[in-house]
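Here we start with a single chain on its own, the form predicted alone, put down as structure tokens.
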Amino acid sequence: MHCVQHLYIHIPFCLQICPYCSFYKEIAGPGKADPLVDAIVREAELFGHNAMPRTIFIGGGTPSALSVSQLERLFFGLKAHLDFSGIEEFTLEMNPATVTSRKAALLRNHGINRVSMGVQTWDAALLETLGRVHDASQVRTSFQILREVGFTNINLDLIYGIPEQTLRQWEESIRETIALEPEHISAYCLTYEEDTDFFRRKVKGEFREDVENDAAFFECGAAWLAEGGYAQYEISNYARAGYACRHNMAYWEGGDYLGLGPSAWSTLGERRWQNVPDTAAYVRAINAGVRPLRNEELLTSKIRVAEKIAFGLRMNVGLPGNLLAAHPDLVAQLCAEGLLEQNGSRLCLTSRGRLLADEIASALME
């Protein structure tokens, strides 16, 4: 069996759950995390042997809301099992409320050489809409903490499209995360996700999406994020030169992964699975010595080439030209519609066709 380069560890707690996200999350509680985190260790023990690690992404929820003693107990709970020695990329997600001194020290003395910072918006009226309990002067704070202890490599997560905002709102947003310098920006639209407060509000006609709205939110967005040097090198990410994540990379260019963590997926050859979304019944089966599934599937080649288009398709380097092969017509005339363009034996959306780019990649993986 291959050694599996890139880890993914989901740690689903979070101060206060925000009303937009989907991901699988729990309010941060008394007795909760301890048991969690020795089950993930356990968990990398029994089933990660066949891991050597070049990415590593700790995810969430909010990874940070674990306390010093936490973090550091998974630390060396997960290098006593698996070989840390080749990890170029080492990311952890953080909470700008979540950032002290000892804690972003502690992360750098154990590896961590990237953090992810939901900063999301700069005005305080819809960071209140987004549910987040952070404000404005936190993210500047912990950003300086995090450049203090010694991190070269800082992506702030930025959303556009949030209920009642502006462009005005957005540009400013984006103005001021540019300020502070940071190595990567990644900017997400809003999207109503099902099982969500937002979602439900949509349904009921609180909330309306606004495509045209959006598609204007994107395309100044990514001029003026040109503008402040960064480039565009997939649908929703940004960075200044070598700094792409090479970990969602690897996710984008097919590469195989490992989770660990309550909900997290792993894809290994033909074998996809995801552990069960409930971190009580994960942390029971791991201490049962057996996986926590909740599902698992084979992944045939034609689900392998049309995940391949997909997310290639998101990159601005495109995608092979011989996976489109088997749809001349329609390429010869998304070409023609300025929608996808040759680039040598590559093909790429053009900026146009990313504003359409989930349709285009259905089209071309039927």
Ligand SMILES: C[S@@+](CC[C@H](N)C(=O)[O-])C[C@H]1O[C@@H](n2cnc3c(N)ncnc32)[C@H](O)[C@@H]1O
Second form
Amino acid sequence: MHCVQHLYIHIPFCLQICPYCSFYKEIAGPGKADPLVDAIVREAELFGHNAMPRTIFIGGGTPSALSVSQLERLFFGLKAHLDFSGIEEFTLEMNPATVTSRKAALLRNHGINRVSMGVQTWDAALLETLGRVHDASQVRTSFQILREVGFTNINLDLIYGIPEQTLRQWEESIRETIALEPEHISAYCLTYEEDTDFFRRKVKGEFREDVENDAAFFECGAAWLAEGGYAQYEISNYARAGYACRHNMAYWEGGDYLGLGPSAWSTLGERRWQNVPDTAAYVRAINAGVRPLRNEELLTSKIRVAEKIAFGLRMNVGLPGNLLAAHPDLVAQLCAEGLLEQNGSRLCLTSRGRLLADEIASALME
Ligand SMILES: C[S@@+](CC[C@H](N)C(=O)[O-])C[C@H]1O[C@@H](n2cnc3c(N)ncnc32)[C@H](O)[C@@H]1O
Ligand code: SF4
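With the form predicted alone in hand, show me what the form predicted together with the named molecule looks like.
What follows is the whole complex; the chain from before opens it.
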């Protein structure tokens, strides 16, 4: 097994399920989290012995839905089996409704140096549409708590393209977010994921996707964020200088990573696998000492190149031109149309090209 430098840990519990979300998650409830925490620690012990993480990302779900004692057990357990001496970035995802001073202080004491919090919107009616468990004032209070305990690298997530959202509301959300001065802002376009309530409502005709509207929100959002001092470095990600997320960058650049916990993906060399997206089945497998696999695939170099193209195009620095050497005519055409541009030896999307990133990536991957 390779020595892996990037570790992802999935905690699938949430206080409330948002109707647009397709991450593997379930409602937090008594008796569920302790066995999961123990199983993740055991997975690290059994299958994580070569990890020497430079970045760790604990995501979900809502990792901050774990109690202080569960989080403590998780960190002590992981440290007993993994070498934490080389960690540069250690992120934990939080929901604003789960932030307390005690929890935030515990995270700091255990070396977490980056927090990513889901805000989505500052508008009360839209928060309700999104089925969020918190209100806007809770975002402010939670952010304040995180600063007070010493977090100096905080990301806030926003969503645009929410049903009935106006451009004015989007601007307001961005302005309120910038006013808090986080180091990083993620701005995602709402996607109607299969198997979500929002998807079913779209099929019924209650909600409608509006590509032109989304494009306007994207362009205006990027401009307002730039004015506020946030440079776009990936289609949905903006940061103050020096605060791009290292974990995600490694992932987008095609680096190897190990995932622990139910539903987590891992990519190591030519292998990619996913753990079962089922907490009970995951815990059972780990307790029996077997890998909790859902599936495993062989990554051919063709797949890896295709992924480097798809992710590379989404980053503002683009990708090495030689990755597109097989498509000289298409590259020339995209450059002539003002969608792609040469930057030294790299090729990157123009701001107009970014609006068509998925279509361009599919054409270049054929
Ligand atoms: C795991 S959640 C973040 C932490 C916490 N669970 C929360 O929601 O506050 C990851 C982020 O993914 C984004 N997200 C989830 N589902 C989405 C969707 N269907 N479309 C766009 N963004 C989505 C949201 O911005 C969310 O904050
Ligand atoms: S968006 Fe966050 S809080 Fe909402 S269901 Fe998804 S993971 Fe849970």
